[in-house]
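Shown here is one chain on its own, the form predicted alone, set out as structure tokens.
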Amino acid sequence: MRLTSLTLNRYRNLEPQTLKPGPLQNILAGSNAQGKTNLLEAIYVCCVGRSHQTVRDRELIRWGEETASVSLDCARRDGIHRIEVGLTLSGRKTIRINGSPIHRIGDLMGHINAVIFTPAELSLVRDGPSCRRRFLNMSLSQIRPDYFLWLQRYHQALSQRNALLRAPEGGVLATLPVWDAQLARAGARLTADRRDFCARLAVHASEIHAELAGGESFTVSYSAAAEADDTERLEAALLALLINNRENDVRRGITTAGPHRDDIVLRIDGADARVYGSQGQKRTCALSMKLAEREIMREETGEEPLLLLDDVFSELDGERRRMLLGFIGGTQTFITCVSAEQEGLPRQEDALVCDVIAGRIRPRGRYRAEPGERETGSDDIFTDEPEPSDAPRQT
């Protein structure tokens, strides 16, 4: 897939404008707080319906404005997919796909897939299990829309069960078996998909990490509360677990076991990466997992996902930069940096380099592989006026 057009209107600090990116490498250069990360965020919002930085949509609206919108066109094998997202200060979000409004966020999943890597992705290795579960949920929701629906059902059942566990009236606990059954059924689907995803992630991440880290071994495994060979047995195992833990759950007022407590175990040369890994090792592990995610998306969908790299190259030496570019060849990539020249960022053939200054994104030109050969940007790369569109109806 390839993003062909991105239109921004009152989105964060970005000026109203339309970007027509290059087919492969797009370099966004500029000082801090100019809007580079906001551009990547806008693309990601069109992929999954929410920001990777905040859960509050109102923060995505330019200061002093009441509404904002972002829309993009993406070319896939089955044609152009147009996504439009409208935001308001009241929190009412509207989404259109090819001009038609959707009423469930799950209907957005899978239209445009993207892998995003930011400095915060170090939390994949450094922080607690919730960060790694979020990684699984975001990845699987994009490539398997049914996973997102089961995830919604699981959290709805989990919320109901926890409310019953905290209820002062003992009589309501009699309805726990109903929610146990729903939780086990949805949880089994989540666990099966996560286990399959992690098995494939382990293969790709191990190979990528070995190249990035000079042969250092890296293993990935899924640690689940319930284990079984198939979904039916997983459901039975989860149900038995919930029943056995019921007394303890009532005492604590929460559901203490299930997919919402599972984790991914990461090891470097056999040692726990979270405990014993250096800062550099953790960064390489996180990058390996993200590149492995890209490989799985490509296998699942038959399409190259968009790759969004926020200030990644500044943390790598020259050799690792070249290796990373080798991994992502053929993928449309958006790379933010302070200065491509100062950071020694290698450029792919026909890369588009843009300067980002105070929310305005200006093309500097397309750079060829041959040293010294340069093409200046043409007027059709950007148009400063956003494309007119009607405000989509509320989702």
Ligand SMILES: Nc1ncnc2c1ncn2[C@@H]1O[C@H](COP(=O)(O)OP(=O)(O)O)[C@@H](O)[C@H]1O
Given for the second form:
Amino acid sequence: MRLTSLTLNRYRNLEPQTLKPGPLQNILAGSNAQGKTNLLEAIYVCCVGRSHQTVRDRELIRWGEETASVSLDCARRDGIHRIEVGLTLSGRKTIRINGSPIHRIGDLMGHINAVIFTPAELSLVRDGPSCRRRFLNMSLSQIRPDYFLWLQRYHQALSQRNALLRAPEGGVLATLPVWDAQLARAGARLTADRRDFCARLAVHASEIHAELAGGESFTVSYSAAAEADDTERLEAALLALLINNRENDVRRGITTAGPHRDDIVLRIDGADARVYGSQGQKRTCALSMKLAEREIMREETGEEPLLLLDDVFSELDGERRRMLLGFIGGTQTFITCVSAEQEGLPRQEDALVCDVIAGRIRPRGRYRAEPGERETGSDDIFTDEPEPSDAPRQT
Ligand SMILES: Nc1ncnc2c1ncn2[C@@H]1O[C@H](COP(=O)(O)OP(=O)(O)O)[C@@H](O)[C@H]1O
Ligand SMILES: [Mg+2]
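Can you now output the form predicted together with this ligand? The one shown was the form predicted alone.
Now the complete complex, all chains and molecules, led by this one.
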């Protein structure tokens, strides 16, 4: 798939403008705080309906304004998909697909697929399980719209069950089995999809990683609260788990096990990557997982997903840059950097280079690498979501 047009209005610090991206590499160069990440975010919002940086849509609206919008045209094999996202300060979000409003965010999933890689993605390997679940949720929602619906159902049932657990007076606990059944049903589907996804991710990620990291072995496996061969048995296993945990859950006021607590186990040469990996190894693992995600998206949809690479090249040495460029070959890619020349960025003849200055994106033309390029470092931007607390309830 290829973005052919992108229009921004009052989106963060970006000037109102329409861009015509190049078909392959699009390099967005500019010093800090000019709007490069905001531009990638705007594209991502059209893919999944929300930012990769914040859960608060109102932050996306330019300060002092009431509304914002971003729209794009994406050419796919089956034609042009036009996505328009409108936001208001009061919290209303409208999404149109080819001119028709959608009523559920799930209907947006799968129209435009993107893999986003930012320095914050290091959290995939470095931080707690919630980062890895979020990765699974974001990725699976894009390739399997059904997954997103089950995820919504799961979270609805989970918050109902947790509300009951926190206020178990007056015999309301008698309704717990209703929520247990719903949780088990939705949870089984999430577990099955995640397990399948992780098995495929494992194959691609280990191959990619071996190349990027000179033969180092990298394994990926899904670690679930409930194990069983098929969805039906998974449902039964999850239900048994919920019933078994009931007493403990009531005491703690929270649902202590289930897909919302599952994790992905990552190992480098047999050792837990999160605990023993160096910063550089973790970064390479995260990149391998993201590139593996892209392979799965391609297999599932038959389309090349967009690649959004934020400040990635400055973190890699020359050899890894070359390898990454080899991997991303014929894909439409949006790459941010401080200076394409200094970071020794792509030599693809048809790369479109744009300067991003104070929210304005100015196409500069095609990139030609200068001899004597040098390497630079850049600031890491790390974000994380807090882990859900499972501390005992205070009464
Ligand atoms: N809602 C908003 N309205 C106006 N400016 C914003 C808004 N949100 C963020 N900004 C500003 O956008 C600027 C550019 O951010 P960013 O895209 O992250 O820069 P970079 O080019 O370093 O990636 C920042 O200075 C930030 O203060
Ligand atoms: Mg940035």
